[in-house]
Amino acid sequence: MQPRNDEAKHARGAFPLFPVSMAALGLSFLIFMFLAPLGTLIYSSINPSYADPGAFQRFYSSLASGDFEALLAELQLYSGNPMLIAFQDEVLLDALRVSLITSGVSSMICICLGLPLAYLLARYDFPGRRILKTLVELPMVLPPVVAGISLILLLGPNTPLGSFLRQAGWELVFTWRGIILAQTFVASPFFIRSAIASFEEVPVDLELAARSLGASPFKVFRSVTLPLSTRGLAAGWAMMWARAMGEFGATIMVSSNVPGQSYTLTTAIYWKFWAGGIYPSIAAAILLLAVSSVVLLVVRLLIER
């Protein structure tokens, strides 16, 4: 059956207004909200005068006044590539090491404890299940500063639990352990939420079939549920790790901010910005962007294999 002439003409020559409009809006959002800020950050590392337009004026003033010491200091500040400077800065290297270690430990805690919770919320129906899911997702919408205050009120040195742990030799808040607690608090909901969605997509019939063949619940979980939800779990881990790596608000409140001990890349960016302006913080920002991009890209490639 052939379509009418007017319908065929419409199908061939109609202007696809809706998809073009959606593409224009989506690409505009992508460019102005993601590519433009990140591109500006990378360009600032190549062209320091963009980040500090007053640099040329200070150069000229130093030359005109004959203050060659100030001129030399300015030249040393803007000489070299920020990435090379970052890999020569012991403070930034220590901050990178602390960030990688703490985010890795907090990720393992989220997986070991968050995976059973996600499976429970995805596979079993019980009173208060919706309330529990809401509580799990609550840290995603809370300001990180609130997370820091909550941890201090729970585990601070002047609280009942905090003083007990301190007497037992386990001082948590205002140490590097506080960073792990803060990262776990704010990042675990991203993994748990993704894990719940992944488990819910696994057909229950496959699990019941495995049980009917004599497999134990643990074997069903290990051989059926986990393999079928691997991609979702990996994506959730990537989101969780990235959130932990970039955590700042709660971290700066519960850590001692000692370089080399509890000084993360995000706090290094903050302190370098307030100590020396925008340019000294570019190196730390570029370093954090590079590490996060590499890890997320590797995870993406493994997921889509």
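Rigid core (definition): largest C-alpha set, two forms, superposition within 1.5 Å. Remember, it's a predicted structure, so these values are computed and weren't measured experimentally. Numbering follows the first chain given and starts at 1. First, how it differs from the form predicted in complex with its partner chain.
- With a cut-off of 2 Å and the rigid core superposed, residue 294 has a Cα displacement that falls short of the cut-off between these two forms.
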Given for the second form:
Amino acid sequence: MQPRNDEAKHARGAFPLFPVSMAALGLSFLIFMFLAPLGTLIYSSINPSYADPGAFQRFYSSLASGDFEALLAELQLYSGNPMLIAFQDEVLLDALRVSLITSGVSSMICICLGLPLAYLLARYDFPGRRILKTLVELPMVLPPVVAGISLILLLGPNTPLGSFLRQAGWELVFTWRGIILAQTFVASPFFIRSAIASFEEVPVDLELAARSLGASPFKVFRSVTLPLSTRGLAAGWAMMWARAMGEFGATIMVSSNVPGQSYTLTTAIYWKFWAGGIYPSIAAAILLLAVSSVVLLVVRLLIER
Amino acid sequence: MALRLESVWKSYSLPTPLAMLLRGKRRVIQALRDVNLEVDEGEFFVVLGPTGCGKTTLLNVIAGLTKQDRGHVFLDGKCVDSLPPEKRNISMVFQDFALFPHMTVLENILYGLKMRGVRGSEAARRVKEVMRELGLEGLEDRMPSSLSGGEKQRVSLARTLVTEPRVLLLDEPLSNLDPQTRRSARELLLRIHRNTGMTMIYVTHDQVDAHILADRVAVMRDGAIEQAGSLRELMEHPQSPFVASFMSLGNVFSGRIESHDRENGVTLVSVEGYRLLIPYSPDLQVGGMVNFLVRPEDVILAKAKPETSARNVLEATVVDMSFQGPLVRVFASIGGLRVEALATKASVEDMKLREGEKVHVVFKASSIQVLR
Ligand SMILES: Nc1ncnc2c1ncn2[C@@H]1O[C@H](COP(=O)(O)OP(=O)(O)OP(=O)(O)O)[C@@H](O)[C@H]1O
Ligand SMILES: [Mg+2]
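Having seen the form predicted on its own, could you give me the form predicted in complex with its partner chain?
Now the full complex is given, and it begins with the chain already shown.
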């Protein structure tokens, strides 16, 4: 038998074991962890009987008993695509508005205050820096409910700070302001982590060169550091915003759940589920999914231009 | 005097393990120790030293990019310790160029002018002049990532020159270039220095740079300046074994002082068991150690043993020979000692010298230079 050399092997196209096995593992992960659950959600929004097996039975029984009012309600519920229902549902649209505003405001707060913090942690060495870096990551691993409890304990109506704020007419907890606080608390690590990493990636030499060319620290930040970290900052901002948009655990604890006031899309999903079973909540879920994925995709396209 | 450093110290603290901190210790690196330096108006001053000796730290302190722990920096006689870098009018060319990657070549060059408030036709004139001088015409709209090493180096030079700084600092600007580009860059630097008369401080570990560029040189070691002066002073009167070996002046030996022979004006020294005669000097203490320099050009090679008493004669084996035009660098070993000699090609051929052969190494006591 002739010994085969490597070249002959390549020429005949040896089986590409490594890329194929990586693809197989990766794809099965993608399918089972993401595509399957999300796909089912979307499928059930098209096929009501999947999400609500009792629907047709109830439909027939109300028809048989002659309860036309119930029949009408059932018909209305299933008479169209959940997306259409969602866009006609005043409560859901209101919740979307509240979600967009609160997550927008909390992501702005995060940029205005989190950005300086990230710069500080990335550029300056001081005692306790590593402890602080861990501290700002803590909300990522903390159950959001705990964040809600902490905010209530700090700002609730019966606490010193809370009652003071209430007298000043600045109630935080159980209003939309509380939602902003909850979202900022839970979601800001996503931005801060990414901001620290992108600031650390800007070579210090570039900043020093700018200083020696006559730029003040602020001008260096504006003309060198910021432009060179825009991508990381934008990616971090998008993740943070999407997390705020999807924030539920802390929000449900600090919101009053009055529709239109402090009633976010995530809490709407929850209340719809409690009030009418899984089917009505699908519309809200789809709405949230659509808005968040569109924004994430747009930001990605802008960054990876 | 354009620039003066007075007793400057700088240390960096390193991350210290907790166990050490608890014992009240910290890990520090002394990057500069008691540095005193004077640079004259219009001088091309070269700081020479091995890697990690504190050259970059020295420039950073001068530019104000790093704050010294102790000591003062004077610019034109005025103390600038409290001035931030942007107010010092000292620009720096960085070791790895540090061009702004998100700006075009033109924007990079304009940056310093913009920050210093030079605008309009004056800015345009200066940029045009510098770009012509450095041969950068046509590269205006290129991004730094698309430039060759030599082009990057010229852009970073242009970026600092255009601001017309009071003092220009250069941090090993040629170390990332290939030998060909390096040669032409040296010529460019010399020409710019001649044309502008700018005060320049140039740090490098390459003594060729010092030979070609320097008006004056300082040799640095381990954060301290070992010796400063004109290149000729350093070559003729090195004051420490480090300077002598770093400048490749020749054989540096270290030995124990055995006895004096005042009559003949020599001192007997034992170096690794071999006895050598060096010039007598009253401050040599018997029993103490002494370092001295034997230059290769002062070493004579001979096949037969010469009959003389005032000379150091050692029997050695040739280990290596390197031919350099009409001269040959011969490396011979005597036990653990290694001696470098410079001979003419003709004499080496006369003696039929080969590697592995015996040869007598001869040098006069009077040609030996005692180092501190
Ligand atoms: N920011 C820093 N933190 C801690 N140590 C530092 C820092 N900068 C420099 N050092 C240390 O200080 C010493 C001097 O460094 P410096 O960069 O000045 O040397 P250098 O002569 O410029 O070296 P090279 O020729 O390699 O550029 C080195 O031991 C280095 O490790
Ligand atoms: Mg350096």
